[in-house]
Amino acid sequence: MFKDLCNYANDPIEALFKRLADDTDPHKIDLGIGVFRDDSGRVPVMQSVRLAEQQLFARDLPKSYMSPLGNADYCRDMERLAFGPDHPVLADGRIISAQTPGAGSALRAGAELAHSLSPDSVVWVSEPVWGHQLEFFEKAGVQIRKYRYYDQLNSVSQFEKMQEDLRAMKANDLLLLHGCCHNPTGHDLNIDQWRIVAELTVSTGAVPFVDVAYQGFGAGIEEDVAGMRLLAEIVPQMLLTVSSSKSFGIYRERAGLLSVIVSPDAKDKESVRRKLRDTVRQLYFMAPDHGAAVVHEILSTPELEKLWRQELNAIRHHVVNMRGALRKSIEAANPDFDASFLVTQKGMFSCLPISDDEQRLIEQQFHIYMLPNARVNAAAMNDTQSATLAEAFAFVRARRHARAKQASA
């Protein structure tokens, strides 16, 4: 069965881990994987999480099986966190949710669910997009179409071109959107653009599929989902995935949510619930509970929720400060370059305007490691590292200009 398997394609994240491990330079810099690091380079655990775990342990809870739909309390918590307590989709009972093993499983299950109900539907994804998102749809058998979103080499939005591409959507096509802190670019739609996208989906009959992975890392816990909440008020139906990995710092606990928002005239919401239940059960039976239980403990305990909000806001301020520091360092090292895009973008990630070859050169010469699209994790950076990255960026730009001058001579 396995003897002829060879030359299997490597995963870019695992390949990055290996190159990092093999690099003996003591000053190597990891700006790849999407975790928050403090100034010492540690990935800290929130105090609210530790206290919640202690409370759960003290109650001596059982570890018996749960429904394939997972922790119902967690689902209700995340629905309220994403939409707010008074949103129409909650007030009207139009949302049906499953707890999942992180947002990756939620995307995979959502793709499976949609494909089983509408096999001819395609999914429209931004260019660029986080590569692993594509795999979830490909493995479910969903064909992929791309829409122009962001011009990496010029660091500018392509919203007009995005609209032009999306006018080709058909009824029941899926439109993959990042609810906030777009991965990998950090470039988000503004509220007016969210409204335009909502109207486009209504006119074409497409179904939005919104991925919220970084709530609280951009402008604030409520502000980050304002566009998604507006979208859900306008469109008749949508899919939503939520990750708790970043917002609660429980990366390895794999707690996420998949929600189906049905149209007001849906005939049988119970059948939708059963279909969702069977979809996730056939993929992995049920999600692990620990991370979901921790999140529920925090959001159901006023003192812990207050502490969590304070901790998440502190992380967000750190990310904003690191973005500002990187802009300052890059512009100091490159006086002719405008790096203002770094402070207008939101969340962990931005893409440097360099080519794949230039990214490899920075890794070789400066021992700075980034994932595809020259994705920089500002949440993993400190001041010293931002200065080193600015030096590396100046090096490849000077090399690029020298080559262009030589070619034109």
Ligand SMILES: Cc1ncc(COP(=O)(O)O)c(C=O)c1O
The other form holds:
Amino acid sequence: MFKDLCNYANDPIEALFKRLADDTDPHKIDLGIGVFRDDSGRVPVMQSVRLAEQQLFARDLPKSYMSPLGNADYCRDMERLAFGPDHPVLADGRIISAQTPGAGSALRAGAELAHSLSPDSVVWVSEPVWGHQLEFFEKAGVQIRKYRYYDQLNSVSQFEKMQEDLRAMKANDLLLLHGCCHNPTGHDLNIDQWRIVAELTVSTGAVPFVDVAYQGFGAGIEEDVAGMRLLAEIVPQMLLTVSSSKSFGIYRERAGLLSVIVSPDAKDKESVRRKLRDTVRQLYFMAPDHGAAVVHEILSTPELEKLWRQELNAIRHHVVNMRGALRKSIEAANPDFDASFLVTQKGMFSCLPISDDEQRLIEQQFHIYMLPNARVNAAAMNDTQSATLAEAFAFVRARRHARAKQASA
Ligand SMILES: Cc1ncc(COP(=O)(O)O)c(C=O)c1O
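Having seen the form predicted alone, I'd like the form predicted together with the named molecule now, please.
Let's see the whole complex now, leading with the same chain.
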């Protein structure tokens, strides 16, 4: 069965991690993977998570099977975290959720669910895109269309072009949006733009599919989902995925939410629940519980929730400070360059305005590893690394200018 399998294409991200692992330079810098690191380079475990784990352990809980829809308490808590306690979607009982093994599985299952109900629907994804989103939808059989979102080489929004592209959406097409801290660009829509996008989906009949993976990393736990909450007030139906990986720092425990928000005139919510249950069961049977149980323990214990909010706020401040430090280093090394986009963008990631070739050159000469679109993780950087990155950026810019001069001579 397997002996003839050869030259199976490598994924560019895996290839990058292999180059990183093979690089023997003691000062190599990994700005790739999307995790938060503290100043010492550790991926810390939150105190609230440790305390919740101790409480769970002390209670001697069972380990029997759960429903394919996962931990129902987790679902209720995460719905409340995403929407706030008083949102009409919750008050009207229009939300049906599953706890999934992380938001990656939620995206895949949401794609599968939508495709099985509406096989001709396409999904509209941002350009630049987080590559795994393409994979999740493609493998579910959903055709991909791209909308212009952000001009990487000029570090500017393309909101006018985004609207132009989205006017071509058809009824039941999916519109994939990032709830906050857009991956890879860090560029988010403002609240007026969320309203415009919401109205565009209503007028075209498209269905928004919002991917919230970094709640609390941008402007604040509530602020980061304000656009998504507004959208959910305007549109009749939508899909939502929420990751607990980053916001609770439980990446490997695999806890995420997949919610279907049905329209007020939905005929049979129980059928939607059963369809969701069957979809996830056919994909992965059922989700692991530990991460979801930890999140539920935190969100249902007021002192732990308070502590968690403080810890997440501290992480956000660290990320904001690192963004400021990176801007300062880049502007110091490139006095003619305005790097203010680094502090207006949100969350872990931003894309440097450099070409693929320049990114490769930085990798070879400076041992700095970035993901496609020169995506850097500001949340994983310390001051020394940010200074080295600034130096590398100055190097490729000087080279680019010298080449342009040569070409025009
Ligand atoms: C935008 C986005 N969505 C979803 C995910 C998936 O997160 P997880 O599967 O760890 O919950 C990620 C992870 O990096 C992400 O960046």
